[in-house]
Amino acid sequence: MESVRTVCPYCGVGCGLEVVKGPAGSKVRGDRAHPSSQGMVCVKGATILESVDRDRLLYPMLRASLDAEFQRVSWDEAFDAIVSRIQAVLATQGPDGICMYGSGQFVTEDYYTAQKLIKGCLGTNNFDANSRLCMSSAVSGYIRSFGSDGPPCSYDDLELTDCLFAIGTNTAECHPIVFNRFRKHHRANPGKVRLIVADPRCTETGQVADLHLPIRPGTDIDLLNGIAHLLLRWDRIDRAYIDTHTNGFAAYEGIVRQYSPDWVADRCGISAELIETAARIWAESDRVLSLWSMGINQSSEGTAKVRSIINLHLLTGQIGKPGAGPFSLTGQPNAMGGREAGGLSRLLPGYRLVTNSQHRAEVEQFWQIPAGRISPHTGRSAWEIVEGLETGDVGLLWIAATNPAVSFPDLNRTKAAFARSPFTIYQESYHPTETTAFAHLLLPATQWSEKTGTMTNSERFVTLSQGFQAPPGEAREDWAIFAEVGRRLGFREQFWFESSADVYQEFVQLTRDRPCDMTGLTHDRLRTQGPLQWPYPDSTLPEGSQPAKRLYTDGRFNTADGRAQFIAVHSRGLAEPPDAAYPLVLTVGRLYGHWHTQTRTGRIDKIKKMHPHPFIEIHPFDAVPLEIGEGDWVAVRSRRGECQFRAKVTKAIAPGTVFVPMHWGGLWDDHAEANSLTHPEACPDSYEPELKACAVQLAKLDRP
């Protein structure tokens, strides 16, 4: 028997897996030595092997137009097509006519090589990733408040906290192993450890809460400012911490003084007593840990919501100590690694910004490219790529390891834009997906089980994900595809890599003396020592030692004066509030068993049986007037599209709000594409679309 340690390729928890290979085949189990998951595994990780050999893309395939049939081509022919198209766009439209859209499914080595090719060698910052739809508001919020990205907490804090404040996260279903760790602590300390959940739905997370706050969608800032108002009124704040470690308190205090309990209760649709109870629990707790995810980030005021959470921690000194802090849970397995490698349109490797001239110069010098090659302008975000296709300003679109024909907002408009692309490269492991229909060139990529690279989870642990199977057909690693294109474009010195270990060796040098310093990490060290948490510089840590588990333990932040910033904001509410024509708010989300657009999980029998069909949750208050009963077919209409679902009538959702899962695309159910209903209005700071809320109307159907 042979075993290989790796990491689960689903959510941002970053669970360790151990793949045991024997004569009868391979089996997967939780890796008990992994510090994040401690041997635990959810159904997705437990069944991952069932999907790896199903419906794989095996060879490069090319077609002249979207209405033509794909024809198998060689890799040389595929590379020739890519290089000639890139050169043509550079000659006719310039570098900004090229866009790449990547994925939190990348290993860090994939992300890094793509940045070097697109931002460095080609000179455009038009690289964005599906992390834009996931955690870019958290990135923006951390940068604005602390001067740098980077979650300051560790999973160990789940077992040390007195109060877990979960807002905009269904942790039990979407990050189950994180929640399992907290629940053991919660159960072992009844009455001493408390859970507050703010969510319009009473999810599996809310069902075990000590206090559930079923607030209306879009009122998170009102709630957070209302809690701050009471903490100030009761003088339950840490004035010494505020005076020593923060700026901007006076302006913040002036705003939250306006958020009285009665006013907030009216806005949020809950009682003033519930708000006061939440504030009282926060005030009485020595260690408060907040968790959030898509319910906060996917908002037209996502950054402001993140900052409002952070403000509460600064107000009470609840940061930089065990069991406390503002903790963003990333949605994808390597969204954190993407942030470290510069994998969004405003970022450069090592937590640098494209708009910072010193940062650009540092990267240009390291990459040995001409000064000024990296553009000083923020590249196109995910939705701006769609707009660029509509206007004809995008001449080449390269999509890798993601399925935007299901995950993007306003899908009807998205698909129409994709259909206008002059040339789309789609680099993917599975075939078909919904995005395949919009591709001219298909490139077969290896996936989790066939490639070796690093992934960073939500608590900054870097794990070496080791390949243990031969790639099927002619599949190649994503980083190797990007590097070969770079070499064929004439950048041989920049793409000298022969292995993913070479890529990582180069990447970590760009993190030197940066907040995410990982210069002490190598593939060999991660293979022998196991997962390691950054910062992990090569100069200060002796062999085998671990860095501090938390950031900002000394109260110094990554700002010019070392102080964190209170940022006062009023709530603006939803970008598309309900009205007489569309009286309900639709919110979308994930289910325990499925993952994103079902590219993997839709091919696993056990998970399909767990979640066989999409549905819509409706409160009886909204269902009864429309004569909608349990199991009835319901048409859901927004200003952009229509879907059809079976009704699930339940009091577990707040009146005025309905919920549908986002996993079903056209390949699985062509009447249930939830994002055909959503709109693209986005946060002005993070550019993250408000996928979590749009206005809809319902109608009962006699039949689908």
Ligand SMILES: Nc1nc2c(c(=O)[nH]1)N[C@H]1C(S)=C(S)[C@@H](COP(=O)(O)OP(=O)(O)OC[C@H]3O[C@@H](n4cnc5c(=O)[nH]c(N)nc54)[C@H](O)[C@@H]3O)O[C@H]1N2
Contents of the next structure:
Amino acid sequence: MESVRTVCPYCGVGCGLEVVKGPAGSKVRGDRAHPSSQGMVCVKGATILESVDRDRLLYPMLRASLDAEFQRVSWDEAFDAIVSRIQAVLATQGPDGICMYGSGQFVTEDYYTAQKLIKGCLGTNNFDANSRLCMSSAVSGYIRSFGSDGPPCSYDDLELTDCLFAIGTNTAECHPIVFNRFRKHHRANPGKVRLIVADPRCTETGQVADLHLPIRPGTDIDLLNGIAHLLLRWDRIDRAYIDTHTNGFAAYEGIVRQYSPDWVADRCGISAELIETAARIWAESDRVLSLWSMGINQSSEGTAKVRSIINLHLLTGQIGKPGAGPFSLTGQPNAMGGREAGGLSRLLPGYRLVTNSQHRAEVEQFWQIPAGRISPHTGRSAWEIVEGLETGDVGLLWIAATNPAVSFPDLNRTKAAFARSPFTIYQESYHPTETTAFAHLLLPATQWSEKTGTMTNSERFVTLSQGFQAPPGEAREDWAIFAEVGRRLGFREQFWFESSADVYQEFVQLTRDRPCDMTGLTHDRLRTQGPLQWPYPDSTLPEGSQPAKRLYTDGRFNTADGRAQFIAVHSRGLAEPPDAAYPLVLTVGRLYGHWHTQTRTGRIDKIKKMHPHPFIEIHPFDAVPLEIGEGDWVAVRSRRGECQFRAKVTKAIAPGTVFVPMHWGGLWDDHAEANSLTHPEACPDSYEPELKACAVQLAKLDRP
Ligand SMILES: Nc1nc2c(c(=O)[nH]1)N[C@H]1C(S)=C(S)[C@@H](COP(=O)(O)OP(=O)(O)OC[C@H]3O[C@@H](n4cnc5c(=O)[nH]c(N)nc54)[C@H](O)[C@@H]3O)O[C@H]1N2
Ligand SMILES: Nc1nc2c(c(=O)[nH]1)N[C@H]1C(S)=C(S)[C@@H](COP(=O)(O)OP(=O)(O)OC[C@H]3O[C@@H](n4cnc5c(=O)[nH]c(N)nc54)[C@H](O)[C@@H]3O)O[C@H]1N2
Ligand code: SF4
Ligand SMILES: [Mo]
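Let's compare: the form predicted alone is above, so bring in the form predicted together with this ligand.
Okay, now the whole complex, with that chain kicking things off.
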């Protein structure tokens, strides 16, 4: 029997998988040698193999218009169609008429090749990814507070902390193995190791917390400033750390002095005692580790929320030491690799920025393209692609490894814009998805198990995701498709790669002396040594050694003067607060078994049984006046759309807030597209839309 070590292609925990190939087919199990997951897997990783051979897109397919039937074409014809479209748009609209929308489910090699093609060769920064809807607030928060991106902690900290402060994250269901690692430590040390959960829902994470803070959606900054207020009042802060390693403390102090517990209690909709208890636990804990994800990032003030978490860690010196630090959990398996490779419209490879002239020059030289080719302007963010389609400024849209006809905000408007696209390429593994309806050209992509490349998880471990079976039909690797288009556009030297190992070898050179230095990594090394954590420079490290587990252990940050920056902000609240007409706040999130738009998990029986249909969680306080009982059908309306769900009446959600899962797009349910309700208002710094909150009204429906 042959076995292959690889990584789970679902969430950013990045669990190691071992695929054992036997006479009766392949089986998958947790890889005990993987440092991040130590042999553990959740139901998604354990069942991944069941989905890979179902309903695959096998051949390139083309059609002249969205109402025509797709016709199978050869790859040659497909490439001709792409190249002639690109040339036509370049001639009529210029490079900024072209947009690519990619995904944290790319391997780093896919991401890198796409950056070289779009930003380098074509000269537009219109490459964005679904990470815009996901972790872009974490990126801008880290950049602004620390001078560069990069989650500073390790999963080992989960087992070393005295207090896990989980805010806006349902870690138990969405990052289950991270949560398992903490829970073992938590269970073994009752009363000594504590869990605080701040979330309007009492999720599985909240259920085992020592303290659950069911705050109103959008009031995180009030809560965080309120905790800081008490720490200051009690003088439980680290003045030496503040003086030596930070800037901006005085302004911050001025702001948080205004956040008395009573004021905060009123804003957050919880008691002042709960806030005092939370602050007390912070004050008593030698080591505090904060975790966050979408309850923080997906907000019209996402960057400010992230920075307010970081503020608390700077205030108390809780960073750069074991068991402590502000730790963003990345959602997708390789959103981290996307950041490293420059996979958002303002980034360039190696944690560089398109607006920095030196960064542009370095990359242009390395790519051997003319000086000035990389545009100095930030490209279109995800929602700006929709706006560009509406105004006719986008002439070619290329979507890969994501399903925006389910996952974008304000879906009715999104779909209307997609329907206007002059030409849309959709590069996917499955057929159909909801986005297929908006494509002119379909390109079949290999996926996990059929492609080899690297992925970086939340704690900066890079794992080689190894292919172990042949792709179906004519599917090709994403990076190979981008490279072939590049060659056919005349950039032969730039796209010399014959394998993803070649791509990786080139890419890591662009990380030299950058915060995410990975120059010591190669596919071969990752294959023989297993996963390795960056920074991993090639110079100083003897074979097999591992550099620092944590960033900022010396208190030096990546800002000009080496100091971290406090931000002093008041909360602005929700972009669309509830009012008399739309009195409730809808929040949209995830369930343990399903992955996003169900392309994979919707094809796995065990998971379908686990979560048979969508539903809406309503507090009895809101359900009773509307005569809504358990299992009743409910119409949910926002200013943009309407959905229908069965009611789940529960006290596990804060009154005034309702919850629906994001997983049921149009192909799985006619009436449950959560994003037909949401709006696109976004954080001014990260451009991440407020997918976590919009105002809705409910009505009971007569439906069997
Ligand atoms: N099972 C499963 N796991 C996944 C995924 C999946 O699809 N399924 N997707 C992966 C991806 S890409 C991501 S991004 C992560 C997401 O992981 P999480 O962020 O943990 O998941 P969500 O359910 O989107 O949102 C988390 C919580 O935010 C809360 N929340 C909403 N509004 C607010 C607010 O204003 N303040 C606070 N404090 N909390 C709020 C919600 O009630 C919800 O419980 O999961 C990853 N893991
Ligand atoms: N209201 C609301 N909306 C949300 C969210 C929310 O919490 N609330 N969460 C947002 C977040 S955080 C995220 S990450 C997005 C996720 O939203 P999407 O990215 O739209 O969701 P997925 O279903 O993961 O889509 C990934 C697609 O990539 C395909 N695929 C898998 N592997 C490969 C590959 O190697 N190559 C290619 N070409 N294709 C591949 C899969 O078949 C699948 O169709 O949704 C966002 N939308
Ligand atoms: S926790 Fe995440 S990475 Fe680990 S098996 Fe589950 S889905 Fe995969
Ligand atoms: Mo995400």
